[in-house]
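Next up: a single chain in structure tokens, the form predicted alone.
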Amino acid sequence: MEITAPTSHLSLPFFDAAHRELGARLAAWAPRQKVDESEDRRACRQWVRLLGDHGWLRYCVPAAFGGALEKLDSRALVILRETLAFHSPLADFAFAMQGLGSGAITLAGTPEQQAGYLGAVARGEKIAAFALSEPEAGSDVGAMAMTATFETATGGADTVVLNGSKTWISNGGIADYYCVFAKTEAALGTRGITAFIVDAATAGLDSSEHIAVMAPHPLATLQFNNCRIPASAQLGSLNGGFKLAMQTLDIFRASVAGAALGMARRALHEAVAYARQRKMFGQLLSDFQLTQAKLGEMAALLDAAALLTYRAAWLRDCVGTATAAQAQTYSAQAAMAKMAATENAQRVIDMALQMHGGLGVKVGTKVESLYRDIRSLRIYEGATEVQQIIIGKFCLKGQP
């Protein structure tokens, strides 16, 4: 029997027609895909390949460089998101990268990097890669350690020579290129740190050192030992890499809720309908008031964390971030989006793991894999911690 995520919520105030209609049809599409994910890299490579062939990449670059809106639209990431998680939370990852992965390109490319880049990315032709993180430098991005030092060869024409390691690499091994941020200044700390574009097939670039994790998918560290990049592969600004990181991130911070969101719904799923079968003392699952009660915290928990990451998606969509105010209340509501979409997604998770019985920790099941998948999203792109910092700093400025 075919799955279908549910539509009900796009009914919202927060979507529009065009977002009901895009949520119809991927709702559709994703249930009809067949990939083998017993590999995670072969199966990354080939969302990839499905998710441009059928449009669904377009939504990840603006439309001037073949992108399906006029610009990146964060409800339609958190829709995309959050159904192709339901179904598959690699196809999602695959996704997510995508656009990751370009949009500080989107943001601060110059014409020729945005042409060079974007249409690809939309159409599933390269891979994209975001590398920020280091071994001494995950949330701390000050203590970033990896040096870009600008060398003049004979003739005039410039050079970038890295050196250093990024680590915790989605995509790395199988990106076809990579934003990678490295200090131009040290002693600046996050103001010291620029960003470059770095083609995979770069000499110098080692991504051979894959990482292995509990919900498997493409990770690796990255070594640059005098890697050798031109000048012109310098993305926006000279020591403004810390504060383009931080707009790319906030761009997709309520479409990593949007997942969570899609891994919750599908939770639920299983355990309504695993509730409706399983017999056990003369009756079903689902007559007993402590199976009704569960069903009940699950599904409020879930409707919670999707009206924060709608709120969030169309704030930024409608209401906007030009000014500082609106970017800071931006940041604050994507990260109240983030923190309880992932949060109450391991949960919901969790409470219907325990409702399978043994069941539940059977290797290969949907909720067992969900559990797994789950947990990630918690840490990634800016931890919990990180999330309760940025709210508490919005409400001690006198925020509501």
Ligand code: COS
Second form
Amino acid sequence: MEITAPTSHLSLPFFDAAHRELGARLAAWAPRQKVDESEDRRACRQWVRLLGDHGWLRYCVPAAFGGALEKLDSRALVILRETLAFHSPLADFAFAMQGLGSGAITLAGTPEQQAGYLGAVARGEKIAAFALSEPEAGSDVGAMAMTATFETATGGADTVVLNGSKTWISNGGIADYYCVFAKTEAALGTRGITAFIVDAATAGLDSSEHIAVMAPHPLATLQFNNCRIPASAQLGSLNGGFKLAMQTLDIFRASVAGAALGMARRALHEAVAYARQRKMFGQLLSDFQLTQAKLGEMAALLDAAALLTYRAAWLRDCVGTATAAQAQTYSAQAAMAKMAATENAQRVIDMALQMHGGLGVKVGTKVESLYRDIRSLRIYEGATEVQQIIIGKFCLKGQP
Ligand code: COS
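Since the one above is the form predicted alone, can you give the form predicted in complex with this ligand too?
Now the complete complex, all chains and molecules, led by this one.
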């Protein structure tokens, strides 16, 4: 039986008619796609191809470069991720990484860089990746050790030489290019980082070290060994890389919340369906007040997170981030959304699993895979603790 993602939340005033149409169209399309997900890298490539062929990746880039909408629309990103994650967390991953891996080019790329990469990302012809984290620099981005050194050749073009390593890189090993952040001024911490676009085939870049994780998806450690790229591959301003990384993450953090909502909605759907048919002690599981109370708690946790998520996305789309105060408010609200949605989703999924009893831990059941799928969302793109710090700093500025 085909399971379709719910769309009733799209009637909330945060959304307009185009969002409702998008959500309904995707909810009808997603359950009909059949991808063998037993091998994560092959499956991810297949999802990128499918999402590209059917136009969904066009929401990852602006219209000037083949995108569906004039600019990146946070509410569309949230709806897309929520709906895809309801059906397949790997499909959501494939979609999200095309956006995260091209976001810095959308925000700060030269016209040549935008023309060279964004259309191909939107068609699913180039797989994108965002390379920020290092073995000793995860949450503490300013501690990164990877270096980028400019060399001026006599009579030739300037070259940048990259040395160091990146880790936990989603799409590592299958990406066609990486947006890489490296130190251009070692002593300047967050103020000494610059971004570069590095094509995967560049000599001196090794992406072969695959990292196996509990919910398999393409993930690798990258080694840069005297990796030489043209100076024209610099992305954004010199030493402006930290802010560019944060601005990129700001857009996609609200969409991580969307993905968490999709997984939580699926868990609630599974719990309700199971409670309605499972018999015990002479009645249905759904007849027990204990079950009803749990379902009530799950639904409220989900809706609380959904409202924060849609508010953050609406704020970015409709109020904007043009002034410093608007940008800070948006950062804090996106952080609240990511924190609440991923933490609440973990609880909702855990409750759904508990309701399934032994079946909940049987490999291959939907709640079992959701339990593994949700865990990394509380860590990647800024762990819950990082979101708490962002929100806390905002409160201390007197803007709760
Ligand atoms: N947009 C624009 N500028 C921002 C910004 C944002 N969202 N956040 C911070 N900045 C600016 C600050 O205004 C500050 O500017 P000045 O140097 O001009 O004063 C600068 O960046 C440094 O900011 P801050 O002092 O807050 O940096 P910290 O080193 O304290 O880092 C955290 C703050 C922890 C919040 C940040 O490093 C972070 O988000 N870490 C998590 C990284 C992450 O998500 N990793 C996962 C990688 S992708 S899977």
